[in-house]
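A single chain comes next, written as structure tokens; it is the form predicted alone.
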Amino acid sequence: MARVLNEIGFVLHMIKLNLAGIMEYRASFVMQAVGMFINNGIYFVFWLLFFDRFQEIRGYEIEQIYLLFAIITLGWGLAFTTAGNAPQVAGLIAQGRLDYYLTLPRPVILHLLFSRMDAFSMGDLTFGVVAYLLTGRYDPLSIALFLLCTVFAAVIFICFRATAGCLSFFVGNATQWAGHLSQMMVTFSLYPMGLFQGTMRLVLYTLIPAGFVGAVPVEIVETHNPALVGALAGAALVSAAVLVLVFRLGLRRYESGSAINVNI
């Protein structure tokens, strides 16, 4: 237990340092965050226009879309604001640049993921909060479940992106593959899951866990179902376990690029 708390403290310390680093360039930070907020807003307008013409789609009305966007954008923002190196995993492995992390007495995967912060994702964080305000769900239990779901969604986002990046251990440079898989996950998660049936639905709850970052959290906040909370927590744990397993297996195939890196 003491070791777990120690590692959590280490992660929080890295997040604090990374935040201090990006705040050195406040104008750039604000512009990137605002740019991402606008980008999300443009995509959101599509759904507003859609539901202005069609009132319901597979059990989803505009209120559920507000909640869906709130959970996904806040979860995504939380994931990549804090673990900004997750999208870089594939490239770092392919370039043989893990040496720096391998030589330090800290869990390699934690140190690797949280050693960078992505300012763009701050716009997602802000958008998620604004979208939730539109849902009108202000009772304490719904707010608590919403925040809990976004944390689990963030864990799944981080683990899926990093696991996809670990493909570089096995197939060479998998940067584009990892990017496509991550984009595929977030794209499917932004649609009502009732649109997908059969094999596709199975894929979206297993290989590409889009259902666990969108549809399941929406149902949890709406129904306050504890069984679904347990299922979502289980999905987050499985995602983390898969990442650790694949990363450890991949390290056996890792080849150093003998590059000299300076991390500030």
Second form
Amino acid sequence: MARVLNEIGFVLHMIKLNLAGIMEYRASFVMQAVGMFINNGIYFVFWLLFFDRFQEIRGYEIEQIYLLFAIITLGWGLAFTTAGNAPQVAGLIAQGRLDYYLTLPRPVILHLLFSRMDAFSMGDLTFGVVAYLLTGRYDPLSIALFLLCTVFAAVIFICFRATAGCLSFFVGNATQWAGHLSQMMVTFSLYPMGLFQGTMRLVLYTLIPAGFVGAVPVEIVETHNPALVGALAGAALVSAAVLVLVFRLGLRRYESGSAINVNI
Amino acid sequence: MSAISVPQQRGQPRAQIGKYAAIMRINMQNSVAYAWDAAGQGIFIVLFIFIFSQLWRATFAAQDATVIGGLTLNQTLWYFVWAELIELTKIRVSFTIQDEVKDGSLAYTLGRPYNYVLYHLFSGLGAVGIRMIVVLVFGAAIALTQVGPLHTFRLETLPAVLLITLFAFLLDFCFSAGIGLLAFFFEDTSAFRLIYQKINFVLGGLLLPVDLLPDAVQSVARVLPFNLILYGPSKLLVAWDSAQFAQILALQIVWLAVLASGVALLFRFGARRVSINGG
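What would the structure be for the form predicted in complex with its partner chain, given that what you showed me was the form predicted alone?
Next comes the full complex, this chain leading.
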């Protein structure tokens, strides 16, 4: 237990340092965050226009879209504001730049993931909060479940992105494919899950767990179903276990780039 | 009688055209070597068209309609194939220009005998052809499996659609180059890039054909140039209309003149800020 608390403290300390780092370039940080906020807002407008014309699609109305966007953007924002290095994993492995993390007495995967912060994701964080305000669900239980779901969604986002990055251990430079997979997951998650049936639906709850970062949290906040909370927590745990397993297996194949790096 | 061949002088129109044609040809050859890279974009078009087919199938069913916004389900899906094709294969020059401005490598090109922006345009155009073919194969394959061939396709209108598509690429290039050149004035231009991309999604007709937008939004979208990049060519492909073709082409030419002038001015002002130290 003491070790877990110790590592949590370590992660929090890195987040604090990363935040101080990006605040050095304050104007750029604000511009990126605002840019992402507007970016999300414009995408959101699509659904407003769509539902303005068609009202309902496979059980989803605009209220569910507000909630879906709130969960996904806040989850994504939490994920990459804190673990901003997850999208870099594929590149770092391919370039043989894990040496820096391997030589330090900290869990490699934690250190690797949390040693960078993505300023863009701050825009997602704020957008998620604003989108939730539009849902009108202000009762404490809904808010608590919403926040809990976004934490689980963030864990799944981080683990999926990093696991996809680990493909670089096995197939060479997988930077592009890791990006594609991550993009696929978020794209599917932003649509009502009722649109997808059969094998596709199975894929979206297993290989590309888009259902667990969008549709399941929406249902949890709407129905307060404890079984679904358990399922979501389980999905987050499985995602983390898969990441650790794949990373450990991959590390055996890792070849150093012998590059001298200085992480500032 | 034999003519004495005189080497083309720099600045002569033929020499100028030959120079940029050579840039385009070289990049076309390069793009053949990297054709498999376009497969990544191919996967995206499959993803989007698959999602759109599910979404629009459900929408047509929910509305119990065979035509929405003047298009059948078959036309709607092929509309998205062409719009996504343009979106995924267009010349993404803003990152390159931003990096060249930021790391100073732009300074090395200023003394070379070509126009910096035109160089990027022709090198980008050279790479577009092969990419379009690869992505279209993926897009057409998924559309064929979902809704079959485009019922309203007319081969004789294809050259006109391709012409409008070429102008769409040029218009988009102006936006992209302009965003990249903003790096002269801003440290990072990613935010502008994201916003431009998403404006195209909504007002350009990538996610929803412009005809389906509410009247007020539609009237705004139609006076802005974004619909001329995605909506215009895609709509003409699936529902050809000679009058609309002439109107779109005229508007594209006008906007191209305006945007190209803007880019030229931006480059001129920006280049003044370049300072070269050492070698």
